[in-house]
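Take a look at this one chain, the form predicted on its own, written out in structure tokens.
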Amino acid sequence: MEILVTGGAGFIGGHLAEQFAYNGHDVVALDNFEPYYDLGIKEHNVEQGRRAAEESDGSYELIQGDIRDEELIDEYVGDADFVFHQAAQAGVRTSVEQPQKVNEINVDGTLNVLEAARNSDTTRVVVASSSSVYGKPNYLPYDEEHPTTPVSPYGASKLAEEQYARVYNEVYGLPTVSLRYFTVYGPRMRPNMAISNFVSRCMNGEPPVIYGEGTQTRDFTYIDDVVRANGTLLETNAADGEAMNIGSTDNIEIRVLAEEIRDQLAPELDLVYDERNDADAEHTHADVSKARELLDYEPTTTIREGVEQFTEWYQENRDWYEPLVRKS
């Protein structure tokens, strides 16, 4: 099976093509290896994707490209048999200092891959999508009922990415499904996320650094569960059309979080607080009823778990991942 991922070196779409490499599929990563973060962990994230095709009958090609060049994106969506959209320009805090560079990228280059796979014959295009979408909660944990009103540039350009999916299918008969991400972690994940922070400091005798009071809560979805929900739209039409949650049904205090790392890597170690960003959600938690019905979505991983999961990789990694991290 030809399967096409956008954003294919970066995080969660390295994980994804890797899986598919290792089980068979022929897959092309897609990436423009922009700098957001230290792109060692991409390149080892294509060392991953090539070392799976190599252990298994599929293959792994990278593509260093744009998904806002046309040409470029009708070439290979047009080769694929599904779609795996995973790029865009992430970051809540980027996306209100440029928000017109995350409207170009995440929602201009999703149309270009949206038209693309209408005028071929691809199977299914899957977006990335995001918690952001839902800004600030009526009630938890979020259903897909629940209003959105996003907070940020960025969760608005998620949301347009969705509708657009949504019409692509209702209009043009193009199968799409779109996953809201939330908050996902672990190995390779990017430097300037909350874990690996503050795994990062803690194993550095530096305090885990809280932006704001730490009263914030986060649902934190184990890559592994995200890379399941994925490749369960392999197999499926179930969810075309829809957009659904993908969490992991338990949330956390940030400060808790902290703490947490700290006991287990650093306990003589205070905490330290720093200013709030304003576009920051207050809180996540995700109802996976939807996914469940639909996908069989089930996580296996709590946030607890995958911490100390997390944790060990890291100290296995350590030589390569920390200097990435602490440099970024």
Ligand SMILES: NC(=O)c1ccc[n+]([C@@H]2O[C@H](COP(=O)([O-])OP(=O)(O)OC[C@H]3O[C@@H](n4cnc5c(N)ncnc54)[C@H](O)[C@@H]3O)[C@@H](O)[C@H]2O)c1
Contents of the next structure:
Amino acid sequence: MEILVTGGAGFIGGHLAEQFAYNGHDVVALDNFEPYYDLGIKEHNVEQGRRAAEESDGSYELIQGDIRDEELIDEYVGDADFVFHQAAQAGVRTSVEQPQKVNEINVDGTLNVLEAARNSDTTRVVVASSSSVYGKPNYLPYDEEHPTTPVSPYGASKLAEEQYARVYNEVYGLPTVSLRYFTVYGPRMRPNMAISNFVSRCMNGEPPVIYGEGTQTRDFTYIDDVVRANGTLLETNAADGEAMNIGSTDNIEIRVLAEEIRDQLAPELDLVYDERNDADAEHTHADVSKARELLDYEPTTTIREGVEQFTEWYQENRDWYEPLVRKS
Ligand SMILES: NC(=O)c1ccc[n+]([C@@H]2O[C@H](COP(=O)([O-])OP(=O)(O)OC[C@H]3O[C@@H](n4cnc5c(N)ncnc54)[C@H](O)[C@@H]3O)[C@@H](O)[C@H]2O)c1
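Could I see the form predicted together with the ligand next, after the form predicted on its own?
Following is the full complex, with the preceding chain placed first.
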């Protein structure tokens, strides 16, 4: 199968490209190497993809390009059986500073992908959406019936992405699925996220910094579960036209998470508190019944297991990963 992964040098796209190549598919990873965080991590992602293809019957090609470039997107979407559209300006904070840029990449870029797919024989487009489409919770855990009232330009752009995906299914019959990821973590994760930060600071004898009181809760999803959910969409059309939560169903207070990492790595440290960012969600918690029903999705890694696995990986890759986290 020919698979295009946009944002294929990023964290989630990198893992998807690696797994698909490993499973023997012909993968094209398209990425513009946006310097939102250190490019060294992306180089490692690409390296993993290449290695996976060498160890299997698959192939891996990296295209350095931008999803805002319509011609380029027409060409590469046109050649693909499946598109896993991960490219985006991720992160709530950047979106508050640069809402127009985020709209251009996330919304216009997604429209280019969908339009190209509509004009070719694409079997399915899978769009990376986010729990940030929900905004403030009326109730938890969020199910897909929960109102979608995002509280950041990023959340608004993700909602627009998935609405376009749904409309392209409805109006043009293009098979599309949107997966609403809940804070994804694991090896090679973006350096500017809570878990990578807490682990890195504790390893260096510095206290973890918490924004606000740390009573925010997060449903952290281990990358392997996200990869598995995406992989299912090579096999089934049961979710076409739908958007659904991909979470862990497990949630934890940020303060407790920081304490657990601290207790494990540097028990002598006290936590440090800083000002909270209002655009950050207060609580996220996923009800995954819909994904369970349509995709047979079952999260397998609890937050404690996942943090343990991440910490082990961090220790093994400390020489190259840590300097990049420290820079962010
Ligand atoms: N990581 C999470 O917790 C999380 C949660 C919810 C949703 N998501 C979504 O999942 C997707 C992947 O997120 P990630 O964590 O891997 O982020 P990431 O930043 O590591 O990956 C995104 C990739 O897209 C690339 N990119 C950005 N703009 C581009 C453009 N104009 N053209 C081509 N490539 C471009 C970047 O260079 C990057 O490599 C994103 O759509 C994000 O919104 C992520």
